[in-house]
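Just one chain follows, in the form predicted alone, and it is written as structure tokens.
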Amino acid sequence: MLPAVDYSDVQGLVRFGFANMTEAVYLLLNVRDPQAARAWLAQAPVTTATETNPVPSTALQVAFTRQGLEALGVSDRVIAGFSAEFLSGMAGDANRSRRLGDTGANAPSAWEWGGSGRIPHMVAMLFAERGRLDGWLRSIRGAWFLEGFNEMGWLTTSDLGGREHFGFIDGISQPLIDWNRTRTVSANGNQLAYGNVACLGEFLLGYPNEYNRYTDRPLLDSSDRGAENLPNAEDQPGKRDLGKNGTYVVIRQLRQDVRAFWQYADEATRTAHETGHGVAEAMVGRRLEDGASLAPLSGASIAGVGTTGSEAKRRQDVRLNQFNYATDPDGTDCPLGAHVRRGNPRTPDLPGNPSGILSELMHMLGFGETSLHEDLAASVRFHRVLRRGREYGPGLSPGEAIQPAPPGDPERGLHFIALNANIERQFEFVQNAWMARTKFDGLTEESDPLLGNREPVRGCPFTNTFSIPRKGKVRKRLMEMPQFVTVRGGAYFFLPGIRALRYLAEAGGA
């Protein structure tokens, strides 16, 4: 059997998401004074993963970037161990934003934080029930906090009841994680079947992910100083483990074109001779009143979905997410280029794979051996994210937001919060090859609905189209849409489990 997982080494934030702290605020943290810094954090009443009754109204959470765990005084061989992305940065390397879509609006140069002299130390995550965040911030920002560290910003949050700015249930598909690790995966083996279950090591260091194989992490010899208060690692016998019960948190500050949303979107409905919010629902994949996919529901069961939490949540579940797109290949009944069917196309493994390097290229890249559609889109097993994002900025119902714009009128947006283990294979993954590729699924001259850059590409003059499918007829083309969302920050931070917390307090700048 396998080792359990230790919940009170594990930042709260991976397991419960703080559903019930309706009240949040980031803290975009540089390091002043390294010893005063360090002392905050060897006492800072970080919350764990473990379950309790009643639940704590109040979450401090804290994730630093390379530059924080310089600045702690961390060594340069431990630093080396973490992955080239985290360490190169969001912003870090030109090739990176291009593949990101980091371009013309949505280039690091113009964002508010996180570009050139711009990259946060550190981020303080805090959640609170209704009424008790501006306590508990009190309480957080004592005096080593205020001596140890410059506040760089405060990003602060909105509760839109489940809601994103552009109207619709938001979080409504998460993967299901492994956390009693029963989930088994050989190296080569297929997965024929879309399911909904991911190995623990897909969002935690210091597991075994969907390949079966440990994601590289910072490792030490139990000689080094603090290393013994740090966790074995599994794979490794006599090393321990600075990464385990960790994971890499992407932040990005999402600014949502609301106005211009159901402006366009409204105006495309009645020229599209659609009914109701057709075109809306269209870009987005699901229903707006009440989140149902626009695929239809399939009667078979889906691992992982409709399997926990009371009836009523599993009911909804099944409602919501027993689904994939099969049924629809083509598009007609959920567009190709929709932003869910991008997020998470549902695909399973390709069938007849050589073994090797080679399969898992294939995989990573997503090419295959079938089909056109599967060519396009690749296993999603090896892709998924954890998403932890809230919204920032008042609402605007879409009736509202299709009347002109008051003076004054607030920014409203998304801090984009995603978890995972491999920031390249997944995060990276997901924003290149699914959102930002403008022949995703076989498609052309067309990015995401939402989150796409409409900036022209190499091969690829326009991307600001979007295509909806017809049964037996044309299909529709609508052009030259808006950039609906633009990055307005954002970095990669290392989120470490609670006794890797303490080493970098305590020993990692000794």
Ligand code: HEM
Given for the second form:
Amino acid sequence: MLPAVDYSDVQGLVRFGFANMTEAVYLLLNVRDPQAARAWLAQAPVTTATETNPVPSTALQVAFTRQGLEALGVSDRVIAGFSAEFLSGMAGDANRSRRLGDTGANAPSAWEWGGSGRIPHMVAMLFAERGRLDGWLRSIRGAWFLEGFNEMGWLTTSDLGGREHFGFIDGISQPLIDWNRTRTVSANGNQLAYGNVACLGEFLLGYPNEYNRYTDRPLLDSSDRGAENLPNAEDQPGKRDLGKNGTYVVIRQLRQDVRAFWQYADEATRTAHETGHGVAEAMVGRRLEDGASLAPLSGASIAGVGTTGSEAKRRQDVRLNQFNYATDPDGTDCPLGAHVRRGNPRTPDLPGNPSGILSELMHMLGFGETSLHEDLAASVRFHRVLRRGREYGPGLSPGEAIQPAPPGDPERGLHFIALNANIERQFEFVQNAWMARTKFDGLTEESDPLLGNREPVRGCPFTNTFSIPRKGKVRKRLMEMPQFVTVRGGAYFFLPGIRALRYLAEAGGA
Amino acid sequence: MMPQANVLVIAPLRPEREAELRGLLASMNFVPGQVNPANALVPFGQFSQIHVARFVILDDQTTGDLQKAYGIPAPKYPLSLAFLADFDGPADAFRADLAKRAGKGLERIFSCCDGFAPGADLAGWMKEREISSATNYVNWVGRTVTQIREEDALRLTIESHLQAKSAAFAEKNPREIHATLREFLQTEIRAGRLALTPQPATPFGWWLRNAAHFIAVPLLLLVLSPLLLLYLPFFAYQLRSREKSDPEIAPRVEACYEEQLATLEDYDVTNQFTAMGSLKPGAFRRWTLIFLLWLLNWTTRHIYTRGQLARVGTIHFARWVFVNDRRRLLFASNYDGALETYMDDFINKVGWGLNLVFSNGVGYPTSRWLVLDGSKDEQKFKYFLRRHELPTNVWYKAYPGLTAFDLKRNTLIREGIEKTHLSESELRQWVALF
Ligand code: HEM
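Could you drop in the structure for the form predicted in complex with this ligand? We only have the form predicted alone so far.
Once more the chain from above appears, this time first in line as the rest of the complex follows.
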């Protein structure tokens, strides 16, 4: 038996979305006085992943950028053990920005925060049940807090009842984390069926990931100052694990132009002779009303779908997530480029559902392909993210959105939040290879219909199309799609385990 | 069919002229990573036969690994310049064409190398320094640059026609769509707005050599099989005992080296990759690798010739080349997508194949039985590759914006349009290409 996870050492956000706490604000902080900051951190009432009854009505989570660790006085040697993406930062170099699609209107130079010189040291995420946020804020922002930190900005959120600003239900599909550590993967074996269960190590450092390996993170000698209170490294006896029970948090402030979205979608629905919200649904890949997939449900069950929670919850999960795209290779049910299909193409390690060693071998050697697209985006299990985003700004119904904008129309959007143990292989891969790339799954001249920056790439003067394949007919192709989502800020944070947090709070204080 | 060929010229630099050479190479780019196809030295864009080409200074930082891993003094290799090109038609014609149209520029470049005197016979000098690959991979054997350009134009023409006439096409069935488009394209071709040049005849000499190779390798294997079988247990023993003790050298690269490499990437939808490393010491690894690359080369020459290398469909051209008395291996490829995607594809789709080859290199993440583990140690493997990668000074691709999949789809569109009779299911698949 593998050692059980110590939930009391994990920040709660990894396990819970805090759905009962409909109010939230994320405070972007800079360390002003390290001494006071450390004192505050040492006693901060950070919510853990331990299940309580009743569930808490407020929560606090804290996470740090590289700059924050430096400001707290954590040694360079320790900091060097974090991943390269974290160290360099979301907007740290132009090459990364190019890969993430942060060019043109998305360029970090125009961001409100997170660009050069505007990188916060820390984020304190506060969650509260309705009506309780103000009180929670007051109690958190005590004397040490105000002395220790400068507030660079507040990311406020709004509760749209489980829908994002374009009007679609969000948070339907999430990987199911294998908290009990019963999932077995072998480094060399293929997973022949798409499943929704992810190894703990994909979302928490210090545990084996989908390759059955421990993702790199800072390990300390037990003799290092302050290290004696850190957990042991499971894979390296004698080492203390600063990463254990921690993970990385990606935050991106994404402004949504809801009016442009619905005005474009409405017009396109008319000219493309679709009905209802056809074009918008094709862009998302789910129905507006109930979130149902455009791809047909599969008869067979899918590992990790409909297996947790109440009976009603299970049934709902089956209704909304028991599908993959194997029966829709050309995208005639759900367009290949639909947002959810890009976000998770739901493919196993090998295409074609091979049965028997021989057939598996043939597929491994690249034979027996039955459709052009079936092996273009394989092995999604290495590229899952846990989405914990929340909306900001006032809501706007599709009906209101087709009206022209009044003067001073406020900004609205998504504070996109993703948790993952390997930013490069998970968030950045999804953002780069699946969302931003104009060649995803054999498509061309189009990027994600919701997120794409529509910037030209070399040799492709336009990338602002969207194809809706039709069975036995010429595809519909939407042209001149404007940019709907603009990046306004963002950063990579490290969300430490509780013991690691205490270490960080003490590390710099000599 | 006109098969592609390739060259690789490697020549040591004159140390005192390294800076000058770097300057010359840099002058061929608009900015690092983005070549000027009309640059004054080698105006790649004027060569209608070149698919991809690159200049790279082989500044291998890892030669000291032999010392670190096995205590063998690191040989001192002279710093060299490599020129690689993949093109249509035979190499002799290509070299002559190069000398004719880029002679002056190449003379300036190669004068920075040992043994080149301006005025010398350029093509001959290059040929003398050429090294052939142990394994060479071409995504689609016989698809010329001209064909690629024509088929791209074909697709764009069809797409804009479909867009302009979307109402008329909306309710047509596949057969009607095919017939209507055929008719439309014939008018376009007649009007000279579009060309679909027929395939040239396959050169007989090439065909013969290829056929002979196709038969010879399996035949030789068959003949040798009793010996190979006898040797197998010894081989297994030798292999496993080495695999158990060969040290790994795969630290994460320094941030500045990472940045130097990344600065050259992700402008086009395709990227270049050049890497170099030393073979593990001793005859066992050398002969294992020679044998494996020889086999692999048979598969790339005869099996993986239409769009895919095993499961990987994103490589345009690639090669594995022994250099320095087969003590080092040079790997060069042209792949679609970002490096992270490429490496993930590698690991998840052909991890076993990578292990076969690269596990014979010093410091590779520990493999088992030649195909297991190794690359599946994902992070170490990625560090290893990045660490062995070299900044490619100049890189040219003739068709920016087009991935290998784009080329395949365009070829399928063309093949469909040139046929009069397609079955119902073929028609449906063809219509789904747009
Ligand atoms: C304003 C920006 C965005 C909007 C409006 C948006 C909207 C949505 C909606 C409506 C869904 C369907 C609900 C569900 O399946 O859970 C969804 C799913 C998803 N989105 Fe987004 N999203 C946005 C940004 C992003 C970004 C930046 C990423 C990642 C880089 C992303 C990745 C995903 C993934 C992975 C899924 C789940 C797909 C699945 O598992 O089937 N989204 N999004």
